[in-house]
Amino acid sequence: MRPLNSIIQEVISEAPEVRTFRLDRNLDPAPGQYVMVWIRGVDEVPMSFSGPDTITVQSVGVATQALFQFSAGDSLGLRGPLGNGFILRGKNILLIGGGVGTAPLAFLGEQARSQGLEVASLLGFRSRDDLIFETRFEALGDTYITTDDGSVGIHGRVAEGLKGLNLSEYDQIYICGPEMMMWDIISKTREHAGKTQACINRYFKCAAGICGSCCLDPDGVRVCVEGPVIMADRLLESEFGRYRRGPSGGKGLCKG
């Protein structure tokens, strides 16, 4: 798939470390799905949508601190979208996101309200100044916000939001964030897996489902193209928070 071209409108600040970048280009994707964001002469890098015309990027890699250099008027080269989306079902589901994996869940709760679904939020953040989008998810309805400094909300991680929601009120479970945030969240519910949509980060090469760098051991779970949303009981038995891969194709450690 050759990239298209595409202007930026507006560079929005939302946090130190976090920007959204809304685009001339509405690709009618499904929260979830994810579009591989070519930056000429330095790299081409997946990034999920957080609306139907918006990527929120973190600044985490060369990459991404390029793209923090562009403003309003600048191109980018697009391919997607890709890959497997969220799929709504029942009439009441809890959203889990953890920082900047809180943007497609945003996407995914106004598309849940749209519906006249019924929508929870538990998000959580190292401490106030990371803390993005309040007010999407707070129009949504009940919202749960954890900081690991106390600064604002539960003090604690994600996890410690659990304590007080009953996960069997909920048709459906929908999680996002840094990927030992989630195998957190997932080895401690796994009564709840079958009913929990998980969107997983891996690193993309070809983004097309051929070089095999994404895939999860033990089954070859191709990320790209049968992910990047998973069901959870599919992640208990694989590789899932216990290591990655990198450039390389080398097993690494789990971060975040």
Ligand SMILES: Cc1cc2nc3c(=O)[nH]c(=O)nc-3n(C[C@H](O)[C@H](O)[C@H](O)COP(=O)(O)OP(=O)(O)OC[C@H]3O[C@@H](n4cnc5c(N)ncnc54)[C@H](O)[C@@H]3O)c2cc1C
Given for the second form:
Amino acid sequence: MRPLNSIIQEVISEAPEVRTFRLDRNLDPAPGQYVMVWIRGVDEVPMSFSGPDTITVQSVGVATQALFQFSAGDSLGLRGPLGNGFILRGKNILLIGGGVGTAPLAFLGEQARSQGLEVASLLGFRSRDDLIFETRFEALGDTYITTDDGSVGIHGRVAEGLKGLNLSEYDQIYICGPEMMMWDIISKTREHAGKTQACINRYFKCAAGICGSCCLDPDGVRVCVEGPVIMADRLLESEFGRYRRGPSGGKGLCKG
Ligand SMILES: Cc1cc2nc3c(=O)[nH]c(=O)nc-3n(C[C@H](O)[C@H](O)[C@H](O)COP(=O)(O)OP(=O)(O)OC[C@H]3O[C@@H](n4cnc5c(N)ncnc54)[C@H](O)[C@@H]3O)c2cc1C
Ligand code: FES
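Show the form predicted together with this ligand, please, the one above being the form predicted on its own.
The next block holds the full complex; its first chain is the one shown before.
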């Protein structure tokens, strides 16, 4: 798939380290799918869609910092939409997100509401300053917020918010966020893993199922094509939450 050129229409500051880029192309993505964003002369990196024509980016390193220098009128290369998306099931769903991982869930929740589903959300952030998409989620239904420092909502990690919820009430659970946050939730709610769809993150190079960079041990699931949305019961027996491979293929412990 050749990259398409796209002109940035608008840049929205969501939080000090998070910006949304509205593009001039609607690639008709499903929530959970991603796009490879080519920042010319720098790198090509995977980003989830936060809406039909938007990506929401956290500045963490070389490519994302370069993207933060871009403004309306600048151009990017796009390859996508890629991978599988979330599948809406049942009538009553719960979204569980952490940080910028809330981006594809906001998109999913809006699609679910437009189809008449009941949507509740549990969202975790480091602090008040990091909160994003609060109004988007509140427009969908009950929204529970946790912050690590207690500046908004429940004081503690996202799993603290589980204590007030009865997960049996939900037909399907959707989760996206930092790996250790997702692992914390998935490992504490094992009995619901068969109805939990997780949008996960690995080091992507080709994003075409060829290079093997993103494969999960032990069964070699290629996250770039068979994911990034994977049922949580499959993750329970995998490397997820334990280690991940970096750019050179070496194993490193999961962080964050
Ligand atoms: C399917 C998927 C969807 C994603 N969606 C979003 C999103 O919506 N918003 C967002 O802010 N981030 C998202 N990411 C993460 C984003 O791709 C990385 O933050 C980005 O690639 C970092 O590049 P960098 O050069 O700025 O940072 P670097 O300095 O290169 O690295 C910072 C971190 O990003 C990881 N990373 C670097 N390059 C890649 C790569 N090619 N593939 C995967 N991880 C990489 C590194 O392992 C490291 O942990 C997603 C990743 C995947 C796999
Ligand atoms: S990134 Fe190459 S196989 Fe997935």
